[in-house]
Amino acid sequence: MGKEIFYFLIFPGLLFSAVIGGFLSWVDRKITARVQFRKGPPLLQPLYDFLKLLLKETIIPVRGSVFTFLVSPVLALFGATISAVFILLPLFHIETGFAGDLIVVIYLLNIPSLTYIIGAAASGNPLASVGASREMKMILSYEVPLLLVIVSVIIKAGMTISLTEIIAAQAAGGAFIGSISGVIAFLVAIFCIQAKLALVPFDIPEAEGEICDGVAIEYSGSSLALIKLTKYIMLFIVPSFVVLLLLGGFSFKGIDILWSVLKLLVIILLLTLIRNTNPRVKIDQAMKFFWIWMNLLAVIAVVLSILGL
């Protein structure tokens, strides 16, 4: 039970991740700054943003129920948390024992946004019912070509839904991103996460211009900070497991540290490109650039893989 304890609490889990995404965060507004030609925050900006909402008063909303409303943000934290508890040990070579557990993370990516929905619904807020219905809809847009891509590697990796296993496939066979089906998904992959993170062009639920934050629009203090800290958490583990499913995953043997750290950070780097070269699209474009373009995409990395290419 103590080692569960640790793993969730401190390694892989809250505090290791939240200390590591809270870093991608700021290279993430780093690279953002120099690409506007500002000189950007400082290494500890992140965990300055966090504490400053950390101490301060959290204000309810009159309508909603008060209950549901503060409850999200836990809940997301622990979605977040526990996702990462079962992404990270994998790629740290681990042994947990656990049989798979690709499709518990599936299902635990997915509680951040869900709880970011019934949080909206429980302000009474306007603006945050339609950042929660923007939320439910890019679920349904994204969801699909991710799980194909996820089809895919399940192909590749010899019909397995181990991430243990999956990593051991490409240890001894190559990186699945080595294939022409292997980048197709990677690129689909990319743009779903891009999606999942709410990062633009897909920021369509927090839109800051639209609906001042959407369904976050009345969460402050601490609320606030631990949205905050999710946000930083699913910054590290969504990329870090598309690094399992199709960059090989982590090594750390010699050089290969290094390799591996570099893979993490050329996705945070295409994300922050990404979001700093395109403007915010509408939410029917979003879902029909998902439901026909990524899903054309990604049904054709599922038959090639099918087909060993």
Given for the second form:
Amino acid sequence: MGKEIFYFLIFPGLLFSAVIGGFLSWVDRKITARVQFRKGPPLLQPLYDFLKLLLKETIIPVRGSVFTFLVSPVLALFGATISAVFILLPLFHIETGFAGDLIVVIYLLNIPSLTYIIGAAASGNPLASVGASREMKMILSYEVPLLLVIVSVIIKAGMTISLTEIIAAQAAGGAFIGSISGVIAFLVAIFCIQAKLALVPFDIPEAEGEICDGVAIEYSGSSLALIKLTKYIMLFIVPSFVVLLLLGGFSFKGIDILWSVLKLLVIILLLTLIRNTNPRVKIDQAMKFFWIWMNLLAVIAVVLSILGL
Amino acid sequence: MAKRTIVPIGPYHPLLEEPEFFKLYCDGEIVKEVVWETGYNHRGIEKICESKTFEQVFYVVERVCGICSTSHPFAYANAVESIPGVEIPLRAKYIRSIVGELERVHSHLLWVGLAGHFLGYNTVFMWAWKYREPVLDMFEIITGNRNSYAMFTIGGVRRDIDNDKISQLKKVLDFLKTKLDLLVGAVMDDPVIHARLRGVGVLTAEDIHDFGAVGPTARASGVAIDVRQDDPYAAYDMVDWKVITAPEGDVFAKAEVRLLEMYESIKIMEQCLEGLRKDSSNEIRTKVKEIPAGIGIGHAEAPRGEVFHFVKSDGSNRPVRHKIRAPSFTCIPTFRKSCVGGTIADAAIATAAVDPCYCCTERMAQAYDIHTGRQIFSMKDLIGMSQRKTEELKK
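Give me the form predicted in complex with the partner chain now, not the form predicted on its own.
Every component of the complex follows; first up is the chain already shown.
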């Protein structure tokens, strides 16, 4: 029992993934700043943001449903943390996961988005409800191509749904991105996680200039701090998940540490560059993009992986 | 009728730099109706102007708008100078045009940045504002201020641009042109921007006539109205330039018009600087002894469209009545056409596309006592007061 609590709270759960996630969000902000001729925030800025929010007053909307409103950020953080544990334990070779943990992780990664929807709906704000409906549409859009990518990974790994075995298959036969289907799958995965992390051009549920942060509009103080923390963790976990699926996971033997870190940073760099070179698209355009183009590419990736390419 | 949600934009919203309230009546994401509420920002500028001397009014009206802080003095100067019929020196004409066009460049760059920000394209925001900096520096070189230039006065301008500054300015203009090429390329060739702005918030030429919209909003719908061309003032009839129009009427056309207008502005400035260099006189101001009784009407093309000033003088040293109409006054009602039928995302950028300046347009409606909360004047009282005053003036 003690070990599980340690896994959940300290390493690789809450504390560790929040620290790394905060660092990655700093990397993201720093790169963004450099692209935009700005100086950028200091290294500890994510921590300052979090602490400042934690100490601020939490305002509860009068017309909202208080319990649901306050509990959903906690659930979001919980979902992000527990998926961090399930992804990172096999990824760091600490413990092998159980059979079928891939499926569990797919579900767990959706919890934050779903709780945002619940929280937004409970806040009773019309802008939040617009944000919630957009978030729902976004889940419907990016989830299918992401699942198809995972299907192609499963096929390549020899029909296994265990994260440890997927890593093992890549350790034995080289990372999946080394094949044509792997490259296509990686491309699709990058766009899907861009949408999952709600970064421009797919930050439609939060569109600042239109619906003022949408789902998060009514949150303030410590509950907003929890949402921020969830976002930090997601910024670490979701790219790590892609590293696990397609880039051969992490390795900690000698110089390989550097290589592992580089994989993660390259994905963050890609996400940041996409986010800084595009305007936000509209929800119907995003749905079309995922339903037609990304699904098409993902299906091609699946077919190619069946053919063994 | 299906139940409609009211999605509020404002009174405080990241889309608006100023307090203003738009109620979007939405059916899902589709905007069915737009209702706007004004009156968050009363400053009483017109009233203040009546208590200042003609010379002092310049520094009041330049604070009507922080962005077009030369258009208002420009229109006011045209209005006041039209009462005695003063002809200003050639040099002053050139300098006025240079300041006016510099303002247009800085305002359009500001708009491009903000539009990028509203689209979530913060890189364009930062880049446009970075390249706006040299323009503001140029203002500092010419007028001594980055904003609110205090440059105009009755009968001319207050500071000269000497040959030293002319070469400095030319260098900055050349630099600006290369950077504009970069920015225009980044905006005009981006397929995602095309997808996002094409066919959004369309205003036909007919709508423009119906609403009486002015400036880039009208020109983007193929209506070639521009005060600089239709009723030339300052040096605009002495230089070679053309009115930029685009036929589509959507948000992209508005962006296109603004971007291409900056090139025209640079062209005008270059010719004006050349004119200044050739002009050997150093007379920048005609002495005006007094403003006789009469009415003066003046207009100028602000970056957002026509600014209109009406000044009535009774022969004293103060205007008896000063009426200002900012371009947003006619542009804002076009939202009824451009926003309805689109999505919320479209409405957001369509409202931003006319580059509205709410505080310049706002007029007073009611007055309350700040301590007791009691109403002092209602709208009706104020109209009555205004009518009585007009009656008195007519006598």
